[in-house]
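As structure tokens, one chain now follows by itself in the form predicted alone.
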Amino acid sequence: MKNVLFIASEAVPFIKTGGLADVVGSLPKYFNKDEYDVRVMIPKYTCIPWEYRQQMVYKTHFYIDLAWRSQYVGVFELEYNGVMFYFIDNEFYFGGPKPYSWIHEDIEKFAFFSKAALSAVPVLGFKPDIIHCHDWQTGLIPVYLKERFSQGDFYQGIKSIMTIHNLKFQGVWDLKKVKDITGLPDYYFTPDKLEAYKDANYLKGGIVYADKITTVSSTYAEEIKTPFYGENLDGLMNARANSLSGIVNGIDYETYNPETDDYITAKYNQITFRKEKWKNKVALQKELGLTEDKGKFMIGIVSRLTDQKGLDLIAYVMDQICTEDVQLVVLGTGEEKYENMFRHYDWKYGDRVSANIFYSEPMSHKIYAGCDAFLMPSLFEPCGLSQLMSLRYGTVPIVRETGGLKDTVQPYNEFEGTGTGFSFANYNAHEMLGIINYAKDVYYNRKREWNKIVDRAMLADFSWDNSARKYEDLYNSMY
């Protein structure tokens, strides 16, 4: 039996700000329970919903030194969906209405969390063979494991993995302050360890000291070795290339299932979509005040509205996208310029553009089920989950060939009759527009071909089962 402890800053269903929470909360239940005991540890934020907080069982508490103070550490546990979750309690650090705040506060908060998490492991009655860390918030754990915790007998032989969900976020702060907060000796703050460009960098520490490094798609694992995608760490990623691998994320096929989804008007599957799927489109048109026409080509976007997502390309050719034979439905929040851009086109083309500048889980499902195509022209995309959801719902993805998008969407080839979506290579607005128009042409003029693309998309398997098998192989390779 291999024991694995995931340590992260968020996990569904307790707390979620992004895809990280989906991975940490969903993946553990898909491991083979006969061979792997996978448990999860996150902070006990006061903003976790009360229905979960009241079920947590107090286990123990103790004190640790952080900077110049002695700090309380409470340990709680809760079994959810057959997986044991542990929660580190300290209201000074984990109070407040949301999990993250200003970076200087988060730097101290997650130094505390890393130290507290490692200190709590011996009292769990569960000794991990592998500690699997996620993103910069847990970057100090592999460092501490090699430093102060390496003396204790209990910690001998524990291996660590660092998973990078998005290299853009690294946990960077003033070197001297980080030295004070973490209590790590000067030895650790050199350019080959935690120091980067005169600051301290948590993620870099994790990458240097972890036994293995993974990221969330094999293309992204290659991309981050280059200066364009490497976020100033490409040299380090090349130095650690032998320990680096990419494993694509999955989605929860129970939650995202057009056969059982209660958020959508007409349920359907890979056999019945030709007869049923359009009903979701008409219901969505009705709800959003668009022209009701089951034959109209409808494109969906569900996204954070930021530069990373390629929205400047869309802004550049928005008038050409919104021609009379297209409807566009947008859901999400983000940068003001993009929110206002979509609002403007909603006002300009009220019968065919609907800008929903908020986030709603039910509305996202209606868009995945109701649209014909799903647009995702990202500048970079470590994995991406929206394209996996759209494949699952038979909504054909139109993506840029980067990161996880390249790994999960097979471009349509009309000569071989293959492919599950449409893609373009260069970060160029007119190249994107060309591929949108190509997809539209197939939709309107070669409907049987279009339906075959939908058919193949719905047969693709990006459930967590696949990912879990690959993580099992990785864990096995470490012993």
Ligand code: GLC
The other form holds:
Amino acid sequence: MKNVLFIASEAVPFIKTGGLADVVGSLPKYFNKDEYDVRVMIPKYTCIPWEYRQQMVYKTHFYIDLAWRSQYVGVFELEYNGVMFYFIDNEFYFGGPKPYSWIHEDIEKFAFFSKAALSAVPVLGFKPDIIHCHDWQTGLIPVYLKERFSQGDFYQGIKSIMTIHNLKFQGVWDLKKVKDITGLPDYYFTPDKLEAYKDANYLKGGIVYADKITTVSSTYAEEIKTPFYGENLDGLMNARANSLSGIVNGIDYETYNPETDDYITAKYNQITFRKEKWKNKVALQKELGLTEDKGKFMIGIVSRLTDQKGLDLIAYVMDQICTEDVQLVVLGTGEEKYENMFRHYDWKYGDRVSANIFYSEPMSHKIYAGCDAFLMPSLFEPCGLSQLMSLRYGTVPIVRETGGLKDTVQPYNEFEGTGTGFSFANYNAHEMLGIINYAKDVYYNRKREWNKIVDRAMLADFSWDNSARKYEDLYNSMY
Ligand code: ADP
Ligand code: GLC
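Could the form predicted in complex with ligand GLC be given as well, to go with the form predicted alone?
Next comes the full complex, and the chain you just saw is listed first.
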């Protein structure tokens, strides 16, 4: 039996701001339970819904030193869908309405979390062989594990993995302050360790000190070795190339299943979608106040509204996308300029554009089910889960060929009759527009072809099973 502890800053169903939570919360369910005991540790944020908080069971508490102060660490646990979750409690750090705030606060918050998490491991009654860290918030863990914790017998031999879900976010802050907060000696703050461009960099620490590094698609694993995608760490990614691999994400096929999804109006599967799927479109049109027309080509977007997601391309040709024969439904929050851009077009084309500037799990399912196509022209995309959700619901993705989008959406080839979606290569608004218009043409003028694309999309298998086997292989390779 191998014991693995995931440590991360978010996990469904407790707390989610993006795809990281989906991965951390759902992947552990899909390991072979006879051979792998995979558990998860996250902060006990006060913004986790009460229905979960009240079920958490207090285990123990102790104190650690951080930034010259003694800090309380509470440890709670809760088994959810067969997976054991641990929660680190400290209301000073994990209070507030959201998991993240200003970077200077988060820097201290996640130094605390990393140190507290490692300190809590011996009291769990569960000794991990591997600690599997996710993103910059846990970057200090491999560092601490090599430093002070390796001295105690308990930690001897524990290996670590750093999974990069997004290289853009690195946890960068003033070197002297980070020294003070973390209590790590000067030795660690050199350019071959935690220092990057004069600042301290948590993710870099994790990448330098972890035994293995993974990211969430093969293409992204290659891309981050180049200056364009490397976010100033491409040199390091090349240096560690032998320990770096890409394992594509899956999605939870129980949560995202058009056949059983209670959020949607008409349930359907790969056989019945021709008769049923459109009912979800009409229901959505009704709910959002768009013209009710089951034949209208409806494009969906569900996204954090940031430049990563290619929204500059969309803004640039918004008028040309939103022609009379198209409806566009957007669900997302983020940068104000994008929120306002979509609000503007909602006002300008009220009958065919709907901007929903909020976060809503039910609405996201209605969009994945109700739309004909799903637009995701990302500037970069480590994996992307939204396009996998669209495929699952037979909503044809239109994507840019980058990162996980390239690895998961097979472009339609009209000569061979293959493909699960539409894609374009360059970060260019007119190239994107050309592909959207091509998709629209197939939808309106070659309906049988379109339905075959939907067929193939729904058959594509991005459940976690394949990827969980790859993580198992990785764990095995470490011994
Ligand atoms: P990222 O992690 O970069 O945000 P992913 O595609 O990996 O991108 O994951 C995004 C996840 O967040 C998906 O589960 C998507 O459905 C969800 N999501 C994004 N914005 C919203 C929103 N406004 N309401 C509901 N779900 C959202
Ligand atoms: C990040 C990436 C996204 C990926 C997700 C889960 O948020 O932006 O592409 O799917 O992590 O790995």
